[in-house]
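Presented below, as structure tokens, is a lone chain in the form predicted together with the partner chain.
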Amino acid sequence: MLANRREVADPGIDNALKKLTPEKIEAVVRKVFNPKVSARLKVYLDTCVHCGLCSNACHTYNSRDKDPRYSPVGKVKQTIWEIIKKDYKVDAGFIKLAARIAFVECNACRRCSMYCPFGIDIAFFMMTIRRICHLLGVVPQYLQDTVNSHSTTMNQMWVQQDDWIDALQWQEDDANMEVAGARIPLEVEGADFMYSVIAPEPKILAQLLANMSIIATKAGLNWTMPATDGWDNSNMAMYSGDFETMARVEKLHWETALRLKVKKVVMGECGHAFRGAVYDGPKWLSWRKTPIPMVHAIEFYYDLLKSGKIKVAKKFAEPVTVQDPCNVVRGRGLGKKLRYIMNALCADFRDVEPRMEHNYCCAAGGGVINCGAPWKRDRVEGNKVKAEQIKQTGADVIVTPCHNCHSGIEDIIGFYKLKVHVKFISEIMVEVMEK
């Protein structure tokens, strides 16, 4: 018998379950999980041959002694198949487990879709479960709080409008001390690009904004940042199943760029934000692709280094490894450019195995880290393979061009007691570049 999962109290889930009636659950499940209206749901469901070949794709399965409940198809069995088996008459107990599986045990990293012979999109199934949970009001408390911040402030961390601008001006001053004339140009209509970031930057990692200012000033770029809402490109509503809020946030982000008459948006080092701004958001809003191009920080830095706009004075000496953020490597094919950057900035770059598209998720992505402290232990236990992978490289520093990876890997390092530091690309770049 498989050991029971650790009990976790989460008011966002537990309290909401008390308010549910069987009729309500059935109605919502029927409405969302309707293979009659979704070709993908139907065909994926009919096609899966129950072969289990997707299992070794998943870091949670690999990290939990190959417990089959954590294999991708195992997650589908406990959720989707159960719905079919019970003919939609599932109870609150089911929703509780389904919420845990979909919100905490799956990062929607889509690695399994590269391992299933049919390319079945298990993450899509899990997102369908999340949508059901959202409609039922069953969402982990901290994730819901993040979504509430999105719906209210259009950013992820309840950042007030004045604090946003203040943070930029303060970081501009800081950057000025490093590079004379460094700017964070606000509200410059017609600049070449708008730079957008995620809320943790002004809130807790403000020096990253100064880094951008130093880099852009040195490279002589014509850019701008908005002094209105719409500056945050992150989107946890996409992961809580609240697609209406997701869409509102993405709409504003793109309309802000359109208002500023920029030709593209460059975004900071974040993975899920890329996914929300480039794929999920536009799709819901009926844009087949983004209205203007979106450039991820990796591509942006790559171009700066490749074109010589930024030159390296002295390469970073310590041994460094890297994390491939799922949403921009598996999700955008930026693995090679990331390695170009690593080699250009670092003297001793040690690649991971498996790497690029095949690298493991950090287990923080997909909204999982935003489920907060109650779920932290499950999250880090579910990624032992990542700890082993990092350890094997022998690196002292790991570069994570994504905020979720950054925090997630910091947690893993703490839990597994690795002697490694986590850095963003921009931190190393500013350290080694000619200033």
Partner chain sequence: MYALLTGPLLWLSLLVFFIGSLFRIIQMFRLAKKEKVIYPYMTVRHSLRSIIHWIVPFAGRNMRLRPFMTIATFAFHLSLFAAPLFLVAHNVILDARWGVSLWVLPETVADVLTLIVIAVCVFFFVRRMFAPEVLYVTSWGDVILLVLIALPFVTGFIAHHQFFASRAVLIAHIILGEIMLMLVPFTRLSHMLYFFFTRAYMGCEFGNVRNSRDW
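Could the form predicted on its own be shown next, to go alongside the form predicted together with the partner chain?
Shown next is a single chain and nothing more.
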């Protein structure tokens, strides 16, 4: 079943498969294929006319010599269709292939659905497979470790509370070296907004916290961050199929914002965290909408520049292009606002083609980068089209307003030996703004 696919050792998958029985697999599949899920699957499967228009939309398909197995409909055929055709009676070998397809070969980016004449949500199929795999205990080890960390410590990188506070104090000090009086205010009740981040910031990219302090100070904003759990909104459980942990993480995040009585939440430069907080999390919690409005960093920076609260002293000179994060451009429609920001900050902005909601996925989102080192080669080989797209711009810098995009694009740059550097919006903004 894995013909022509490189064998990858992953204990999270391989060890779990040894414990499976046909009876257990069937029981889990029947549990997941409940009436609500089955109805949606049936509508999609009965609607699909096998036209193949979704194929050319997929970066994995295009990057792998248009092998039909990597097309969106091919992924569905090898997984969901096979389960139904065999009346839910599939074996451990099938689950191994299905896990690889759903966790590694699909980013749930939903670009394919834009080109489907019926708008079939193929990501829903793949997330259904991930849910089955989670309940069977068959999840890539790195991804499961991340989920375990979030379940135990309420952040994905096991950052302890004293480390969290220490990181904020340290970055406040650094911000003061740039702008006198810069602060990272903690536990301010009734602030205009709570700033929400993901665990890689205090752990490995702490300078981004200082950047927000500089920007908010110069813009004269009334803001806050929590001193307690609930600050990390990076919900990888959303992509592992562990929707129970996903809901618990989102519930604490929103309870923290409610406790602080803030007017809104600003989500930092992360696409999947925004999706978890605004769309998937509330749905699993049976909420109609979030209890407090949330805006993504793109919307936040756009408003600051548009209103003149942040002024540009001298535009960034190097040639720059941009990556459109799937969950906030295709999913939220922020492509035009992102380009307003790029043109406001950069003297030589070179757009990609295709662009905005038609842009290719970074091949890291959807939890795929969190499947870890064993799958890195498959991931970057599956996005050759992104490397070609970046190279064609001739840019020296690519801005990626999403942590997964940032890391995924860095991997692509390294693998394909592109002479490009990756930056967040805030890094360029702090460099060019009036201070």
